[in-house]
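Here you get one chain, nothing else, as structure tokens; it is the form predicted on its own.
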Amino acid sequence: MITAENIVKSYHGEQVLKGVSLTVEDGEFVSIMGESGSGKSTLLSILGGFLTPDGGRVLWDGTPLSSLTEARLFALRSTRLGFVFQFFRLVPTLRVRDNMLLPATLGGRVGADTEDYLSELVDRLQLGHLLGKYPTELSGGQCQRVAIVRALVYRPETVILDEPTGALDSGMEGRVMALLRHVNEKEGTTVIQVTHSQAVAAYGRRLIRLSDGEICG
């Protein structure tokens, strides 16, 4: 379970999040929507421990992220959490296959099962012909699919995605969302996504709306 309590965050004197509180239960599929600048991406980064709030706290299973050392935060991100950033953050010096396996490698979780699951994900998202390429050789949509595989390949308990289909055509969007629904329903993975798309948001079981840094529904 992930709990955010009264989260406040400002940039350059402007308050982006204004006391946001929410709870995501294990196994939920939550969609977060809001206009640009409403604080969605900032909230995701705080939930994942990549950004520290100015006020309030985030708890994972009752443990405040602020109490974790950098080593324990790293362990959380490389074993329990898969995160898809809006701009992907692939490592440009690594080939696609190595990018996909990077968190699993860092977390010491690459084995036969991981390799088999990697093959399954690659097939689902039609990436087999790109495994030997570098990120600079890919389109935006291809980079996005690689980032999604990277987040899922070690079967984390929770996956957090910032605009997971923003660079995809409608056909591939459907494939990605079917995959996320599958890992949620069949494997019990908690899914939290930010999206501008009503169709994509509808895959979630609960919708949270942000407006001007506050939850409005």
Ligand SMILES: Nc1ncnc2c1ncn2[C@@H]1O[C@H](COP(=O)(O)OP(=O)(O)O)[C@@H](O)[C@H]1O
The other form holds:
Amino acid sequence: MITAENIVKSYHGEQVLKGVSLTVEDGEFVSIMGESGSGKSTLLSILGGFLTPDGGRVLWDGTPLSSLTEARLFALRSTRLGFVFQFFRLVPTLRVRDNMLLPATLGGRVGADTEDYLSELVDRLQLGHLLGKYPTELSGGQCQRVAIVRALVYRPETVILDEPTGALDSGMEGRVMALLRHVNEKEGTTVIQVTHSQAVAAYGRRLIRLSDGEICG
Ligand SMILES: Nc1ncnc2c1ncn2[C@@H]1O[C@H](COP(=O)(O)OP(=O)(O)O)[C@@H](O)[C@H]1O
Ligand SMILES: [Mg+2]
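Just the form predicted on its own so far, so send over the form predicted in complex with the named molecule.
Everything in the complex follows now, all chains and molecules, and the chain you saw is the first one.
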């Protein structure tokens, strides 16, 4: 369970999140929508422990992230969370396949079935012909799909995705969303996604609207 309590965050004196509270239970599939600039990416980064709020706190299963050392937080993130950044953050010096396996390797999560699961994910998102390439040789949509595989391959308990279909055509969008529905329903993975698309949001079973740094409706 991920809980945010009264999260406040400012950049250069301007408040971007103005007291956001929410709880996401294990196994939920939650969509977050809101205008550009409403603080969605900032909120996801804070929920994932990549960014520290100025006020309030985030708890994972009751443990405040602020109580953890940087090393413990890293260990927790890299074993329990898959995160797809809005702008992907692939490692430019690593080939696609090594990018996909990097967090799993760092988190010590490469298991007996990792290779098989990687192949399955790569097939589902049609990335097999790109495994030996570098991120700079890929389109935006291809980078996005690589980032999604990277987030899912070690079967994290929770996956957080920032506009995961923003660079995809509708066919590939359908494949990605079917995959997210599959991991949610069949593996019990908690899914938290930000999207601008009503159709993509509808895959979630709960919708949270963010407006001007606050949850509304
Ligand atoms: N690292 C940063 N430094 C300064 N301002 C930022 C930074 N990140 C985001 N912002 C600002 O905070 C606001 C919310 O950004 P963001 O969380 O990315 O919104 P969204 O994802 O909803 O579009 C925007 O006005 C953006 O310009
Ligand atoms: Mg954003």
